[in-house]
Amino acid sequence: MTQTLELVATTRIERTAARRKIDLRPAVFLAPFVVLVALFTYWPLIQLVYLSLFKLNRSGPDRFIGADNFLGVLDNAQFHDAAYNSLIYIFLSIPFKVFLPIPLAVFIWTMGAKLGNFYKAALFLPTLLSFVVVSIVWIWMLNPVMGLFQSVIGPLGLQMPSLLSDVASAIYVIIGVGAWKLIGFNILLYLAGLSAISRDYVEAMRLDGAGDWVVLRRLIVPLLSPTILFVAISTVVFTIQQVFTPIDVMTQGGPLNSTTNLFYLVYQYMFESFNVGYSAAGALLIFLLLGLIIAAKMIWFEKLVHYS
């Protein structure tokens, strides 16, 4: 009896020791990734915070100035224009980059393989082009003197307006160019989400007498909602960054700051004005602004997303 109790106690001790033993193999596999993320993401972010709170001094130690860089950026009228334009870029890009690709993807999804592949290639082709090339081509097409559109409407006695020189229209041209280039990528994302939807569900709804609109609204959109959430968040995060090249090539932020945005303003602070503190403070403000918008979207969209 005593030997049995000792054996049971020994077995329990060995099991407890085995449970307490830490398996370091997952940490070894994750270590390279963690090091890279820390080195190229979190360390630059720490440096950004440092630069936003100090005034750099080439001849001596950096001087701590607290929130002066942030106050200087926020008091700048150009920052107000850039922030307003950034919100326009984000919210007007959502209909073109988030909602419009849905019916286009569904349309391609219902086609045969050959015809569907043709439309995929045609719509995705602009995504493969450089934004610089796309911007230059659109500058030529919109040229009111010798552009493509002018050569088409000129014989009709019409004059192409100077859209890129007009304060009221320049920003919408930038938004349109960005949406034209990137819409094909989001269509492919939606097609990937649609591939997980069984066509048997569609046929079952058809047998019950459901029309195209009912199938789209009651079946496809709910099942596609996780992909829609991903596309919406990526659109918010990357829109003001993606339009940087069209702004720089087509308008340089003009006319009268009507097309500049926060991302382009940070670039101007850094590489034109050489104001490192303002540039760092502006970058952190972009980070906070996008974080707030994404958090609001997550709270709102999570109620509408169906994961099963």
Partner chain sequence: MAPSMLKLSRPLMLVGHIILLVTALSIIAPLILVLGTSFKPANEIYGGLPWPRKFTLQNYYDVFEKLPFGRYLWNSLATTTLRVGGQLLIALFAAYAFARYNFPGRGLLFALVLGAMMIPPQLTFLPIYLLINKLGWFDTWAGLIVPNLAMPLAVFLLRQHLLAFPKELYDAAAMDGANELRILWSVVLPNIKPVMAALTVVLFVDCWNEYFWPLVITETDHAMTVQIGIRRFLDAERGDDLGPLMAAVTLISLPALAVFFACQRQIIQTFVSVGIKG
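Can you switch from the form predicted alone and show the form predicted in complex with its partner chain instead?
Lone chain follows.
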């Protein structure tokens, strides 16, 4: 009993001592990053908040108008579609960008060097190309009269539908092209994550008679989970900005607003409408939306990791 008390006491003393002597090392390591982010990301963001509350005139922010810009954005006929589509973009991208690359990376990981390298290189190629060109090439491939797909299914007596001009399908094309562009990127990240898994673990499990599935489920996925979380969060954060280029090149948000999203909307306010106030308000709404999704995701993920 006294021993325990003593222990508690010493720990407390140590703790206060540590608190008194502030460790400067993390501050030094963080300084360059923090300074740069503060200056080039958060300072503009703060100004954005400011701009969102004002009406702009010829020389700059002029008149305080409170929530008017936000209300104006919400009143926009396209806002509803853009917000809904943003969620579709984010959630439907997750299976393709987050989950599909996991088995692909595992397959590549278990393969011999030659084949593995071939697949890895092939799957990574789209990442290297300008997204404008990728979008143009996909328009050609999907062309309902003379595209690649039509020339494959045409002889079978089938007719390729015009996927990009159909309200029901256009958004899926853009999600697909976005995923296509990024899949190699994410496979690469998973491979980097897999490389940290020690052979000893696998061998130990093997000795216990574990099959492939068990190794995958019990060892690889849990050890890969930090990378999975990373990929999941970057998918949430980047998807609606990533699809900006294919939207702009392929559909311009149409047909009938079916492919527009919040990022595209904000961009249009900024660059096609002289409407800085709305674009600032819209940007903050995006920030809020993504923040909420990420917070929810982190909580969900923590639970998931806990239970498995």
